[in-house]
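One chain is shown next in structure tokens, namely the form predicted alone.
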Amino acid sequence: MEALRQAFDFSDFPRTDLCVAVAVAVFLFVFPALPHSSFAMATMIQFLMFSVYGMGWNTIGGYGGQVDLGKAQYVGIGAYTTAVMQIRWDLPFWVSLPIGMSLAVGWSFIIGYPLFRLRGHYFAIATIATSLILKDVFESWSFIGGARGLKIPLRAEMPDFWFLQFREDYYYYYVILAFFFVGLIYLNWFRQSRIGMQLRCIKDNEEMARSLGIDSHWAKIKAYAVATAFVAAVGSFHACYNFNIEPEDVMSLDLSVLIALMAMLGGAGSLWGPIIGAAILVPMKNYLGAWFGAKAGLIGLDLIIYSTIIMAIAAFEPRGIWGIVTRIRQSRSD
């Protein structure tokens, strides 16, 4: 009961923040009923997916201070588990989802133990290496389609909630919206939990944390497993939403970097940071890419624009957009 109370306890946030959060939640609930295009719906679904990706990354990267650039490997494990189980054994999404999460978490424990012997940029480079190695394995593994990937066949009767196959995108929207709110509530509990407090202490001063009796190595591994579960769950959803998956789509380095950027841009180590980052980067990436991509000679200009914005914010406030908001509030209170 205490954990449940913590999960729903937002009392430490200013009333203004809570009012904005409620307004955003209402908007997300009613969005499918508002006038919108199919492109806008796809963008909103991607925003929710990357918000959950960012929440997961935030547990280890934000609160733990460990820059993980290999999260795409767990997206791939979740996505391929769901695809293989639906194609080969006709098992529904809700069965493959926990299995994919378990396999991903198991892999995170296997590689996490040696990885967290490393620190700083050595750790970041090692996460990239493990992700690229696993991607190469998947590309040469014929059982899961190799580099061509897998295509989940359409079922005769739709909508099919058990296999997560729908003709209308708003069904997918509400499924990932449920993931979004579950992730947000869990992250709110996590930041106030014992492991969350330990990670903050480790981030500030690992040697001091050890002197206080905190097992920093084990705390990082547990946080890494939590982050992995978040990412693998959305990976399973990704497989059903796109039907066709391949290693380059779900396990690329670009995806790993983008997941980290979402959280860091919005504000790593804050509850709202990953959501803010996804709300900025996903629409910018989609709409600028579509706009500039349609004009000859301007392909790639969208990447330059949002990369410049990210660098400017990082130079001004390393804590991201939420850090800027916090700084403004402090200056006003002074």
Second form
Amino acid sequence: MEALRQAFDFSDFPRTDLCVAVAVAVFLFVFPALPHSSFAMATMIQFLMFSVYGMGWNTIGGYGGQVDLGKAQYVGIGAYTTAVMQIRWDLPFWVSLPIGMSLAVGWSFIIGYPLFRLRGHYFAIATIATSLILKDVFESWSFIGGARGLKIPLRAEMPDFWFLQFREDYYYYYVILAFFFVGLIYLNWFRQSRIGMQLRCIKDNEEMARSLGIDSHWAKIKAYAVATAFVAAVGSFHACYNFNIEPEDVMSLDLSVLIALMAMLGGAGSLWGPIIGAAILVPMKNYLGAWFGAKAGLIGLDLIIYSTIIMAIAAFEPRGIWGIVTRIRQSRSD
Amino acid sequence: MALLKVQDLGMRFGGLMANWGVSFEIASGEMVGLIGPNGAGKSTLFNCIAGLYNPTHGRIHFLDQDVTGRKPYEMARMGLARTFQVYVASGDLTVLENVMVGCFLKTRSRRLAKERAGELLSSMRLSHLSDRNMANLPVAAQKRVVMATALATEPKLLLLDEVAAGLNSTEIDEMIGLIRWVNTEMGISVILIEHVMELVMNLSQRVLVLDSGTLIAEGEPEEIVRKPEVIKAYLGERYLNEHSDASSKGEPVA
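Starting from the form predicted alone above, please write out the structure of the form predicted in complex with the partner chain.
Following is the full complex, with the preceding chain placed first.
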């Protein structure tokens, strides 16, 4: 009960934050009723997906301060579990979702145990390596389609809520919106919880955290597992939403970097950060990418823009946009 | 009963013996000063006791258990708390949250941790700093908060590493009062590494002197400052000349 109250307790945020949050929530609920293009709808769905990816990344990368650049491997595990179970055994999304999440969490424990013996850059590099290795495995594993990936067959009847197959995009929109709110409420609990505060203490000063009785290695593994569950859940959704999945699509290094980048741009270690980051980068990626590719003939320019953003964050404000907001507020109150 | 028993402790870093042949005991409720020149191995000794280093020789017993080579968090769970000489915070946590992290060793409930942290801060007269960020506190306040956080783990033995460094004389007086309160009111045994002799002379029931990694003297404060080997290794001739009345309150060495 106490945990539930804590999850819905936003009282430590300033009133302006909450007003903006409520306004955004209302907008998200009514968006499908507003006039919109199908491209805008697809962008909104992607925004919600990347927000949840970012929330997951935030538990270990933000609150825990461990820069993780290998989240795509868990997107892959989630997506493939759902696709394979549906194609081979005709099992619905709601069955394969928890199984995919469990498999991903299991894998996260296996690689998290040795990975968290590493610190800083070495940890980041190792996460990239494990993700790429798993991608290679998936690409050469014919049971799950190899490099060509899998195609989920269409159901005879639509809408099908069990298998998450819809003709209209707004069904998908509301499903991922539900994930989004569950993630947000969970993360609000997490940041104030015992494990959340222990992680923030580890980020502050690991030696001190250990001397306060925190098993920092185990705490990081646990937070990593939580992050993994988020990411795998959206991965499962991705499989149903896209029908087609292939390793290059759901397990690429680009995807891992994008997840980390959005959370870091918005503000690693803050509740709103990943949402802000996704709200900026997803539309930018879609609209700029389309524009550069189609009209200007400058394919790849969007990648240069991402790289510039990464460098700007690293140089000026490691806490991202939310860090800038915090800094302005502090200078006003002083 | 000895709370802490260190036997023939040695710590070697490659070719350097940072500690060797160190043996002493700390009784329950005792307050002991640990002094010595820079590089004498004081912090290394703390790190061995607290589990940060695994000593290369000797044994450490805490609460009648052999704890040699245990991890820092295991030592903390057994009832050992420490402060660090240099404290660097990136500043993610507020003062209250920092102390709550200490409380989380004994409770899983956020409500209880918050209550206890609040009580602890108010009894240490730090309540007004609750919402401040750890990273931008004045030195004196930061040292007190770090102590409050260590106390929040409800330790039996507290290791203080230069808590008076960088404090002015008023703040040193306050710190003396605080450490005495920790020892007498909370009943926690204390070992303190300190260069501020005023604090050592005032608080310690017993003083251990470390030089070049080994214990060169041990005794009551008044006795210790007269020992020629201690004067030679650490205090210097000037200390005695300026404190011919060394048995009363000692002044800072400066």
